[in-house]
Each structure stands twice: as structure tokens, then as C-alpha cells.
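Shown here is one chain on its own, the form predicted on its own, set out as C-alpha cells.
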Amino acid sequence: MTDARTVRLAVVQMAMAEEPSVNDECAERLIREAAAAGAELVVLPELFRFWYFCQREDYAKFDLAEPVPGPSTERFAALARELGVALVLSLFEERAAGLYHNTAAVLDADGRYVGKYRKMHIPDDPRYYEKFYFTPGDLGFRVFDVAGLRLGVLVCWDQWYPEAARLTALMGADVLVYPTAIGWHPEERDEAGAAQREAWETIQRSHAIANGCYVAAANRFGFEPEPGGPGGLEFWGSSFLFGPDGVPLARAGSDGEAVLLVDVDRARMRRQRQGWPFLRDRRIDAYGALDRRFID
């Protein structure tokens, strides 16, 4: 690939309704808005077709899953082909009965299914009971040649792990994208909310700097009740894009829809890596202990 041109990347921030069909329609509307603004690649939030069902362990929610590729990739492939935009879709994958993944599918601008990434790091926290639903990914970290970019796709909880960002960048990723569903427990917001959100931005900004690549996070916003329970989650929006030097290029607010647009300039990335040659100076001979859980 050459550095001859920039690629316009769009990050979509949206609130989710209870009905998947409503979310599909909202996503389509925002993808059309992005395409009208010149986007060549559009990234949607994590599990955008649903309320965040992982707040409770509920066997009935497995009925929401689908094959990947499958009905959702077929529907959005037609849209990608119509608009000439590539898409990253975060989906609930049914691989087999009793075997499910949190999966991101990549579609090219001609509607072609390019491939998928299965979320590697699976959280298990109050109202984030993802280990009940999702098997950890077994495809490894991946990059996809799409829309004139080498696209590194990771998902939400992956964003806290520098190893995931580094390994994906070492495969040649120009941009790391993170479909995301993150927010506050409303009862904790006043005490810890600002620090939590700042940490979320800071860790991903550091991925951009350490790897000399673009980083983008597409989050949902709004309150979603705990199904059948008294609680809920308030998703904080604040989607963003950072440049390869860590400079913020676009940010959404915390309480509204947004389509963020940034021109990804591979020549800028090249210059940044030449000036800060972290890849050159890595001591790969000294990192063997990273394959251990802890060094006792």
C-alpha cells in the first residue's frame, strides 16, 4: 500500500432501543449521514443492535445471536454496496449451540464480507456479565485490508490491554478501531465517573502514541435499564478519534448522537513513526516473560 491519499473514517455514536429493528434503522440512517459527508469507512458501537443485555445472566438472550456472516451482514452489505462505504459491525455471533462470541464483522465498500474478529478479552463485572454469554476469541488479533487502509479491529474490553494494541499494530494496522459499550453505574457516577472516563480515554490515547497509529472508539450513550432488575447502566458516549501522535482529532458529547469524521493520513503516520521510532527501539529479546500471567 502507498501513502498517496487519505481515507475518511467515520465513528458513529448512537443510543439503543429495545427492539433490534429500531437500532438497525438508526444505524442505517447514521451510516447514510456519514457517507453523505464523504466517509469511506464507518464504525458502529459494540452490539449496536440491542440494549446491553449482559447486565444480567439470562438464557433467553442467547436467542438474539446469529451466524456471522449471516442476516445482519447481508443486510448491511447491501447498504455498503449502495453507498460505497466499508463498515465495521459489532454482532452477537452464534457459532454453534452453546458457543457464542462477541464478534466484529468487516464489510468492504462493494458489500464483500472481508472477515471477522472475535473479542479476545471478556469482562465479568457487576452488570457486565459477558463471560456468561461470550467465549473468548480464538482467531487471534487481526488486521483487514479495507477502504485503502490496514484496519485493526478490537472490541471494548480489549481497549485496556497494551498487548492487544501492540500486536495488532505490529501486523501493520494504520488505525485501531474499538466498537465499545462503556458507561457508569449511575450510583457511582458522582464519586468515580470523571476518573473512569478519563482513564478510558487515556489508555487509548497511549495506544496511539506508543504505536504511532490512529485510534478510534465508537461508544453508545444513554441510560439502559437492567432487564428485570432495579439497576441499569448510563453509557457515557464521548466517542473519539486520536491521531498517531495522540492528539485528539474529534470527540463526541456524552448525551447525543454523533458522526465523527477524520481523514486518516498514512503519510502522517509514517512521519510520526520516523520521528518517534518506538518500533525500532523495542527490546524484543527481553520481553519473553510477557507470556506469563505474573512473575513471582
Contents of the next structure:
There are 2 protein chains.
Amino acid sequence: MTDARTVRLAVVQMAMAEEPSVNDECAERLIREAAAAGAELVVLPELFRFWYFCQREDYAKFDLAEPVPGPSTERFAALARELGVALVLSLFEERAAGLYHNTAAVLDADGRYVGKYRKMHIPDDPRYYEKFYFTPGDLGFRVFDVAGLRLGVLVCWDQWYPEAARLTALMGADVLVYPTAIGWHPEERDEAGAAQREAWETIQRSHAIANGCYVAAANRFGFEPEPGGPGGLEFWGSSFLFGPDGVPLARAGSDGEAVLLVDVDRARMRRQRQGWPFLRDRRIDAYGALDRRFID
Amino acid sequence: MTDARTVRLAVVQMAMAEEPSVNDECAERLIREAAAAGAELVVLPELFRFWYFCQREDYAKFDLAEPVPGPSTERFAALARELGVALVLSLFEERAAGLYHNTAAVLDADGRYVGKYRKMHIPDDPRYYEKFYFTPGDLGFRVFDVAGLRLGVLVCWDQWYPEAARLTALMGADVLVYPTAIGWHPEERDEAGAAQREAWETIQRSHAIANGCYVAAANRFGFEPEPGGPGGLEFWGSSFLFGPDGVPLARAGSDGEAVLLVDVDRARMRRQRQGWPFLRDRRIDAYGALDRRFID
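The block above covers the form predicted on its own; next, return the form predicted in complex with a further copy of the same chain.
The next block holds the full complex; its first chain is the one shown before.
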């Protein structure tokens, strides 16, 4: 069996303004740029409509949320349809009053809303107070058939979990995409910054290797102040696309907008998995304890 | 809670001769060198007593196997006792006539045989015909309390499986060690060699990151001919030790003997896991399908 056709995937790196409409316009401009370069599927960074509001626990921020599907999927569905590109949109979902998710919506190239993934692993660290805002996803791990690909969608903190990548790959994902918002605490950057970014890249690269599939992350860049506080976060950009052998195919800098393009080639994926047949040898008889918190 | 004490771990990289007694002597020399440098635990490469015989399927090679515990654990127990170092010995185990395992034996610093791990994931690729020789392990994933550490032992092909690393880490391993025999097909080296070695390093580094523990691999180096054939394998050395943040602490070259030393520091591990608390947020309610072959 062979797949002659490749699918051009674009990963967008952008900086966010405080005003959502400005970010919508920026995202639209970069999606148009990607489509003009032949992209058939475009991935935007996590929560691209906002400054990363999780730097503080602020009740007022819940007013930013919206239903999914809702106004943002409608706005971008029109663009998807016009350009003939599928989109992954990371949104702040209001499911009910008092119930919110960090949700990625998937639109196909005809503008059709295909479905959503709700971030399963929710972080909570200083200036990343996501457990205050987001209920952990209850839709499980998911794939979406769009733009001629089987697309696995995961979000940011999910990237640290090999389990999430594996389960999504086992559903047949050709590519795993991670809309992301990760950066440095400026006061830690000198000491730990390089190791942190390298760990972030390494763990996702390892998902490509372990699963023999493409992996991409779309991150934001630039400094965003801590609302009402002295701190802030320096988002580190560095968006990337890895091939199914773990080789970097495209990488953005730590600063600056980028539209990264890679042709996803399932024939290459198939050859890679035949050569290094990790899926063949999984010891599924011995993995039962992975659903334990700790083995003590 | 704090752990003031660190434990010095040594990883040995060596080249193998055809004659087992020569390899025993080489291993002894390098263990003595490690002990003289203060090592409390020494890890040898996979099947260090032999040329990598799995390059061909040859019934005669089963005669190389021995019980575990058996002659080799006895020989090296005397050395462990003399030097006061714990050892990880990768051996070719005969469990019964017609039943063989790729087994790592663990000896404590007083020479006591502590237990064994039988390689769970068995490869089978051209010149790595391990499925002919080794029955997949049936002892599950294991940790051993030796030299003041909780040691997780895995072997070579296991290194490609995040499940193996995770399960061993969930048992409380401070360090995962991988006796290894991996190299290039000389005819592929120019095209794919760099990517292969980098993937190998990346996947193991990712286990350190995902689990916040130390990870080490002990590989062989040098060319070994394919018995009776035109080929052979160029083992790529490159043994390493990574810290719980994924930072490389020691690395050997692709050629040459090495005794890599690292002080395993559980206080550092604890700080790392507190800072990046991945274990806290695992979605154990959603991992059930990891015991499926494929989700189709």
C-alpha cells in the first residue's frame, strides 16, 4: 500500500496583543499567508485570541470564554471556506456557567466544524494557573479526519505525557499537533531557560520517534506582563515540525512571527514504521499498571 | 524530606572480543577503574561477554547461554564484594533447554545476587535477530534496591517504549539504566546514521524528562563482522547519563572505552519533580486503551 499524496501542513507562530480582535486579525493574516504558500491545514497557537490570562486567577477573565462551536468557529469557518484550508483553533470554551475548558476546535477545508478536543492534562504552576480556569477534558484523546489527514490534536501540557501521544497515535494519527503557550519566567531564564526549552522540544520529538508519526507545536512568542503584578512571561516561540524519524523539518526562532510549512508524507511514515517497528513489539500484556497513580 | 547523600553511578562502554573470557577480563578491568574513581554501582553493556551473536540465527550460539544466577554472577559477585560495588550484568540466560532470555542480573555491593530483569521488548530486524534467541521477559518491569538507590533496569529495545520507562519510574526508580547493543549497518550509516543515533539518544532523554529521574545507557562500540556473511554492525558507543531535567551529565564518544561517572542526587530529582509535576497530572482515568494493540 502506498500514499502518493502529501498534505501541506502549516504551523503558525505569533505574538498576542491584549485585544482579541487584534489577534483574530493577526491569525487571519498568517492563515492567508499559509494558504498562499499551499497549506491545506493550519495550526494556531494555544488560546491565540488572548494574552495568556492564566498568569493570574481573575474571575473577570471567564467573560472571555465562548461556546465551541460558537462565534470564533463561525468567524474562522468563513475564512477556511474561502481559502480551502482546514484549521485548528485553540479556544477558551464556556460549556456552562462555571464550567470551562481549554478546547481545540477543528474546521475542515470547507468550513465545516468537525469536532473538538478538550485539553486533558491541566497544569498549575506559578503564572500558569490553569486549574483555576479549565476543567480537565472529558472527551478523551481524539483524532479528526481533515484535509486528507488523520489529525491528532493535543494541547500544551499534554505534550509532557507519552501516554497522550501514544493513545492518539494508536487511533491512527498521521500527525500530532500541539497548540502551545509556554515561556520563561524572566527571572529563571539565565539559569534554567536553555534546559527548559530543550526538554520541551525533546519530549515532543520523542513522541514522533516512539510513534513514527509527524509532530508539530505552534507556540506564541514575546513578553506578556503579569496583570497587576511585577512579573510576566517571556514566551519562547521555537515552534517546530518533526518527521516520523524525529528529524526536525522546520523550526522557528524564539522571537518573531513564523509560518512553518511541511509536506506530511504518509509513505515516509510507513517506511519509518516498517524500519523501526515499535508498534509491533509493545507488551500490551504488561502495561496494565499505567492506570495507577504510583506503584507503591 | 531531603536526601543529603548522593550515589556515584558508573556506566561502562567497551568493545567486545570474540572470546568471552577476554570480555570478562575487560569488564573486570573497567569495573576496577570505576570503583577506584568512587563508583558505587557499575552498569555494563548488553551481552558484554559476547560478540553480538544475534547478527545471525545460529543454533550453536545457544551453547553460550548459562543459568542466572550462575557462573557469571558468581564470578562477578566475588569482584563486587572485593570492591564494594553493585553491578548490573547483562547475560544470556538459559532458563531451560529451548528457553532463553536476554537477562540483566543485579548484584549488590556485598556480592549478593539481588535479582534479575528479563528484557520485555524483543527486537527483530536484519542483523538483530533477537526473536530467534530470546523469549520476551515474563517477570514484568522491575526495580532493585541496591547501593542506596532504587534502580530500574531495562535493556536495549525497551528504550524505545515510554511505557517501560513510565512503569519502572512509577515503582520509584531513581535511575533507569539501559544495557545496550546498538549500532549502524555500515551501508546505511551515511544516509541515516546521524538521525538513528540522535533518535536513540532523544527517546531515552525523554524518559528522564517525562519521569523526572536519571537515565543511563551503556553501549558497546566497534565493528563486529556478520558471522559467515559479508555484513556486520558498527556499534556506535555514545553511552550517556542524563539528569532528571534531561540535561546530559556525561557522554562517551562513538568510539573508545569509557567509564562515565555521575553522582545521582535524589534531592535534585525531588526538586525537578516539584518544579515540573508531571506525575501529579496524569489522566489515569483515560489511559485504559494503552493495553490495546491499536485502536481501530
